[in-house]
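In the form predicted alone, a lone chain appears below as structure tokens.
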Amino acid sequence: MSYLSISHITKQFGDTVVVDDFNLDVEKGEFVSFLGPSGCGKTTTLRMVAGFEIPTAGRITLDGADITEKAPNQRNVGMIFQSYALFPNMTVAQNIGFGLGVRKEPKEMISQRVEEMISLINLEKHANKYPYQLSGGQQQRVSLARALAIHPQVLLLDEPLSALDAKIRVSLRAEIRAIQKKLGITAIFVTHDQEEALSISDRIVVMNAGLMEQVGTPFEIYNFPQTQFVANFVGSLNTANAEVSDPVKGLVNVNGVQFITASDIKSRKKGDAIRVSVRPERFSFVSEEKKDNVLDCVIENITFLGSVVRIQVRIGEAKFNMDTFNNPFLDLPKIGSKEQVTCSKEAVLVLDE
């Protein structure tokens, strides 16, 4: 039996369905991310697990106990908010110990647990400071420690890094993941940032318009997207209109240029309109390696993106981006030159809308 089970959860506000038939089983110690654009229902789903929203339909169980309609203070979960939500009139130590005080735990135990948490987030020198004396990253660490201090069964994180600058965000997400692994706590992390979700999750739930589009490991979500939305939302993607040439052999025609795909198109008919997708990094020059698809192209543009060089190529009438790692000895073609690029048949995806 799963540790946290979210079964057929639906949430409706008036006539608007915000979350529609959401089903997910989370194992103990697992780190799961809800990923999707604003308004897709990911935060509402998290709030239903926390108890701040009651589902219109469905059931939530935690370690075998039904918590669907329990109040937040009746379910043992820790919540971290985007806005930190620290008490400005309390010190770091007082903020961390607040939940334990509400539970009327013994003072000695509170003091010991607060000390443990301050050590865990490496803020020993800041225990007696107030929130306004801390940086954003430090405040979010305090928020994390406060949520963990009560020994929650599940840790819920609602876009906790979105208010921080890029470098702090990267370092803090690594710290959160390291602490989660160290404690073995079950965690659900809400984000609209695909890089965050890919870098720290055991599994990702991609959501769109209240629905679950796909659930899988970061590797599966990125490399084997099941829908056009997932492929477009997670990572960069080239897409082009095409039609089926030979459904048995996997041949598709993209503006007069023939591609071969490993996607199953046997149920399609010759001439059916489809859309094909290829990740930019799946293309390479024929001089590097020869794969299933060998395609004549013209170099349209070259853009330096730091560690990556993005080369725009025209294949027939369709334009595609090709990404290659930058290095000081990279021999780049000239804009306007005719070249050949290649990609495997597995790289050419035919996805449902």
Given for the second form:
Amino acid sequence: MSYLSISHITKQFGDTVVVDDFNLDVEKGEFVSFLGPSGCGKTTTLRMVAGFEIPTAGRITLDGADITEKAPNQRNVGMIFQSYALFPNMTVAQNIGFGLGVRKEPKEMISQRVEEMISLINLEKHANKYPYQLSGGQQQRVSLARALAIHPQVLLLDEPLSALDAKIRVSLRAEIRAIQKKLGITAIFVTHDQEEALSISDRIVVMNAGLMEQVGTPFEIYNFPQTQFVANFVGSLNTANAEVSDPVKGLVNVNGVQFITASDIKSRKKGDAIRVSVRPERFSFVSEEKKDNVLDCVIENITFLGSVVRIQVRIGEAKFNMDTFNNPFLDLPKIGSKEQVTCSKEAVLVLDE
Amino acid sequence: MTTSSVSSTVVIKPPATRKRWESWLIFVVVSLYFLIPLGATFYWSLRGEKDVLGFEAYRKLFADTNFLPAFSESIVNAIATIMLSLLIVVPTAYWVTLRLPKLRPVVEFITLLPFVIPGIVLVFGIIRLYSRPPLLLTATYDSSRVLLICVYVALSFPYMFRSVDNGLRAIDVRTLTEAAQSLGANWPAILFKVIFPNLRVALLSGALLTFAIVIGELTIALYMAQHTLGPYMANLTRSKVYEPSAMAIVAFAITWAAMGIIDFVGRGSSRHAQMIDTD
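Other form of same protein, the form predicted together with its partner chain, not the form predicted alone:
Below, the chain from earlier opens the complete complex, with every other chain and molecule after it.
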């Protein structure tokens, strides 16, 4: 049996089903992210693990013990909030020691643990400051230390980086991951930011409208999305209407242009309306290498995005974005010129709606 | 109190059109509005001796054997009222904020009732209700006093509830509660280690307002035959010339002293309220 097991969890508020048959096994030391748009049920699921919500149906077990209906203060979980939730009336050290204090641990043990935690988050100079004297990033590190001080069995992070500015968000994300690995603690991380989920997790659960869409490693989620929703939500994606022209050979017709796909469309009939999806970085110019699909196109627009140059091309009547890495010697085509782009048949995805 | 400390983080620039001397003019006019009556009362209170300015009226006031007992009785009543009111209002407001936000309008309405019902109506209603078995509370002086304190508690609700409610809104009660819970805290620990300390300013301002009401209250105490400061002062006005003014100045000084204490004690935690607000 796995360390944390969430089995067939359903949560209803009145008639609204917020989480529908959620099933997940998390191994000890694993870092799992719940990714999805707001209202998809990811935070509710996390709050059920924390004990702030009780599932309508289903069980949660942690290290073999059923915790489904245990009060939050009887579970040994560490929770981190988007708003930091530090106690304003306590110093950094008092905040970190709070959990051990209410457990009536001996004084020397508390101060030793507090010191340990403060050095873990590198805030030695700020131990006696109040939360309002710290920056957002520092406050969130204190909140991490406070949650870890009680030796929680699971660390739960509810969009911990969303209130921070971009630079701090990236560095704190790396710091959280490093500390999690160092301590070998099991963590669940809720976010709506796909880049965050991809960079920090061992596994990602993509959720939509209360349902789990796909569970997998970041690599699997990005490269082998199983549903249209996952493909759209994670990374950027070109999508075009098409119809099946040969189910066996995998040929599809996008506004008069023939594409070949590696997706299994044998169950479909000739003439069925479908949608094809291609990630922008899967296209390249023919000059480099010819792949399964070679397509005539007209250059419509070029956008410089820094490390990436996004080129909009028109293939037949459909417009696609194509991403190519920037380098100072890049020879970009002119807008309006005719070119040929290519992509493999694996790059052409036909996904379930 | 709490609201002012929270909004002080926002720097409001005066409109460019308002000149400096205009602001000063408004300030002076408003100050005069308060200071002239106060000054006149003080001046009058100093004229207790013929043709000399002095503290004769004050000496007589403090020499009156009825003054200090009435005063101390009012202070004890005020403190009892504050304690009882806090015990009722804080858990109620906390619970409404946390679990029953839909009930907030109902609770707000109930706490406003003392404003709607005139004191004279209230006191006759109470006397009628509590002067017969099974709730015979007007029989002795002490039981009437208990009843009086209970009425004051009700009178304090509008001020107390609003202060506490403002304080609760200034901190993120729900998240702080959840953070404390996940760290293993039980309800008493959450209330006494997290919620109360962060409400200090709000509790103090509610307590101050309650104190001021109870010290000065006349109607109800009078009809319930209580020897508190209000009836004492009313009686003084009827029989004496200069002492009532001296008494007014003493009461005023006490109110300011109470405000000073609250400002002093509250200064420490007003910073925390600001921080929460900027999160």
